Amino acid sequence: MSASGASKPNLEIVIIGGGIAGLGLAIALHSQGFQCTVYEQAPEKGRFSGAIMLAPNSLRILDTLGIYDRIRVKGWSFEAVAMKDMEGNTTDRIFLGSKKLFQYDVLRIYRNVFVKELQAICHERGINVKYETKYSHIVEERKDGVTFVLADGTQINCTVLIAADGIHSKVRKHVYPDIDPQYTGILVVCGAVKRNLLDVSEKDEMDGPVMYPGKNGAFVMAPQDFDASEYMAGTQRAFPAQTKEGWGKLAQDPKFLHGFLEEGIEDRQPIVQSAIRNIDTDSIYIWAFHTLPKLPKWSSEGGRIIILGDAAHAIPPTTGQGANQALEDVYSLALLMATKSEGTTVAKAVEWWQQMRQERIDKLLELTSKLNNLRMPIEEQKKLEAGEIFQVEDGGSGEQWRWLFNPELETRITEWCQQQENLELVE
């Protein structure tokens, strides 16, 4: 078992998708001595997008890869979401991080700021990223590799092809042509509001996200800039499915967007009312929660095509774990590829890796469902059975989150690789 891996130079790894998962994987592979090429269809300077939350499980990975210190000062760090009652009193706290408990607080940072830093690191480390280069289709998968074609007709051979191209993955379509993302029935509408425009009372806590209950569903506010001068403000509730064109029209309809936010405003807390009235129209966006059916495998039959991140397991954003789980995917896969013995095939290693990762994804999806129910309108919550709504445990100490924030990926991978090497010696 060796981290240097004599077979590394013989692996020609291609990654489709240059977002968080694709660039993160390229950096993780580079840290283990692998060379790879990333193909991204969008320009290097992507469009603006909202903020994401990076929790201790991913920040530990980013720290290991030499990224954390570069982004820490570009976002807002905090520990927990404060849960309010209708009078504005804090009833509970949902931990999303804790430096004391898990070594790191959670970091809320604009997605494009994070991606820009990943791009810079790829440039600095000599990682080959090709922008405005669109993947078309796979020609064939062989025992020793994959042949695929770009949109301009260029044909490329590689040893391993990795899909990091998101929930609507074109690479996944080659492996699972009949599987498509499924709308969960929940729509989020949110936008940005300046801190100085909020009607803040003594009860309001401005050092982290806050969830205010309401007859029409919970309303969430969260700082999303390095100085907390701007806040995300939004709500979610059940909404009928739309066509792609229908979602596009709603996203461009200011009357609909403001109407969705304003519904039931008279029963909202003063700070929420001020957020709704002062939200920047140009910043408002919609997010229709989609997920994927559970994939039988995160790879092709030959194991030379690997699927990860949202392409393998799209997670609704309620837990803020989408990007975090993608980073767990890429770090653990790169570590496994470097640690496995030469006698362990890529296909066998990926099969075990998927089982390990799927266990966590399944548990996280269960947690996501309970947290989504916590955001439902109060009358809808009353119809649910006991155990279907998230409950704070351990007196609010945060210990119930240890399984999520301390996954011990290195230990599990090292132990499995050692077991495989021991079996090879016996055989």
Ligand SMILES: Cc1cc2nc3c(=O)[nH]c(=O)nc-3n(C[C@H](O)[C@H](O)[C@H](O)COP(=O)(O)OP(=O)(O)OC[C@H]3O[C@@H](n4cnc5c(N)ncnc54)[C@H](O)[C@@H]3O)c2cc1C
Given for the second form:
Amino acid sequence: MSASGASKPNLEIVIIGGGIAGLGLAIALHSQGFQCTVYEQAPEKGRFSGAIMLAPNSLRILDTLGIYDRIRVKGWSFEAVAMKDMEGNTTDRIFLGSKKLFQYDVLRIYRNVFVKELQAICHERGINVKYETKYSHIVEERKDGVTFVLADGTQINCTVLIAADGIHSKVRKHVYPDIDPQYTGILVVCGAVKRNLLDVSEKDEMDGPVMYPGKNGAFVMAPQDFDASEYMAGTQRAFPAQTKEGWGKLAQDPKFLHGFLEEGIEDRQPIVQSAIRNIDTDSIYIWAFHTLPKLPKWSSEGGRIIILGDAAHAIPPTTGQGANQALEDVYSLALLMATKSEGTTVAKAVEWWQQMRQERIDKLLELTSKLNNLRMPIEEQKKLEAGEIFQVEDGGSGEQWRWLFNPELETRITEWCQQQENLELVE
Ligand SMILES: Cc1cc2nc3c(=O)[nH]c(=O)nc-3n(C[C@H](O)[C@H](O)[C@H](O)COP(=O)(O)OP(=O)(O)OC[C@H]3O[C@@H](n4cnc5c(N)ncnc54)[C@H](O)[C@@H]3O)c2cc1C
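Moving on from the form predicted alone, please list the structure of the form predicted together with the named molecule.
Let us now look at the entire complex, which starts with that chain.
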């Protein structure tokens, strides 16, 4: 069994996509002694695109990789989202993290701040990331590697090609030409509002996210910078599918954006009304939730192309787990590659890894669907069976989240590798 940092077989690993999954994978592989090169189409200086929540399952990974302490001070930590009734009373708390229960609170941090930190770590650790370099297509996959071409025509050979190029992955298209992301029919519109512009009452809770119910769908507010001086404010509901150009136009149309947020404003709570009225127009963005049909495998037939992150499993954001699962993917893959015995082939290890990951994603998608239903307008919720809507089942203790926040990846990987080694000894 190879120990972390020991010399590794001479694999030329290429990662397409330098987002959270791609940079996270590069750092995780580097920590296990593997070299790799990342190709990212965008410039290094990314654009502002709101905040994301990092939950204990990924914060534990980021801690192991020496990243957590650097980002903790740049975001806002909290435990749970408070669920309000129409009168503003707190009815339930849905745990998103808990230092006491799961070793970490949840961290809300601007995505560009997080990615910038990952980029800085890659620089410091000598990891090769090529920005403004776009992958174009695969020429061939052989028994011993892959040849692919960049958009500028450069041809490159590698032993393993990893697709971390997001939900509209071009690499996945090579492996699965007929699988495309599907619009779920739900659109979210949200933006940023300054804390000092909010009409806060005694019942309002400002230390973490709050979900306010409403006839036109729930409205969510959440602190999103390190001093909670700014809040994300937004809502989601059913909306017809658009063409790519159509979504682009809506995203640029202030009248549509404000109109979507303002629908039914008269029935909303005072704090929500103040958020809608004071939201910064330039900060408003839309997100049409897409999901991805289940992939038969997260790798090509030849096993030299591996797919992960949003490219393998786009998860609607209701559980705030898309990036968290991407980080679980990359950490577990790097650990498995480093821990597996020499007798276990990469293809065999990847096959087990993707089954383990898919089981978890399936469970999460079920949870996401139940949480999505909880955010639906009250009249639409009434049409559903009770089991289709999320319910707090642990009396608010947070225990029902343990499977999600404590996946025990290391134990599962070590046990599987040990099992394989034992089998090899018998053979
Ligand atoms: C509004 C919003 C809020 C969210 N909130 C949360 C949250 O709270 N918690 C959470 O866990 N998740 C959240 N998510 C989901 C999360 O952002 C994704 O799951 C995560 O970004 C997936 O990372 P990824 O690296 O797989 O894909 P991406 O982030 O999409 O990165 C893919 C990268 O590949 C690059 N790329 C694409 N094509 C090419 C090419 N041909 N050549 C080179 N590079 C290429 C792209 O430029 C990009 O940098 C949210 C998403 C959105 C949109």
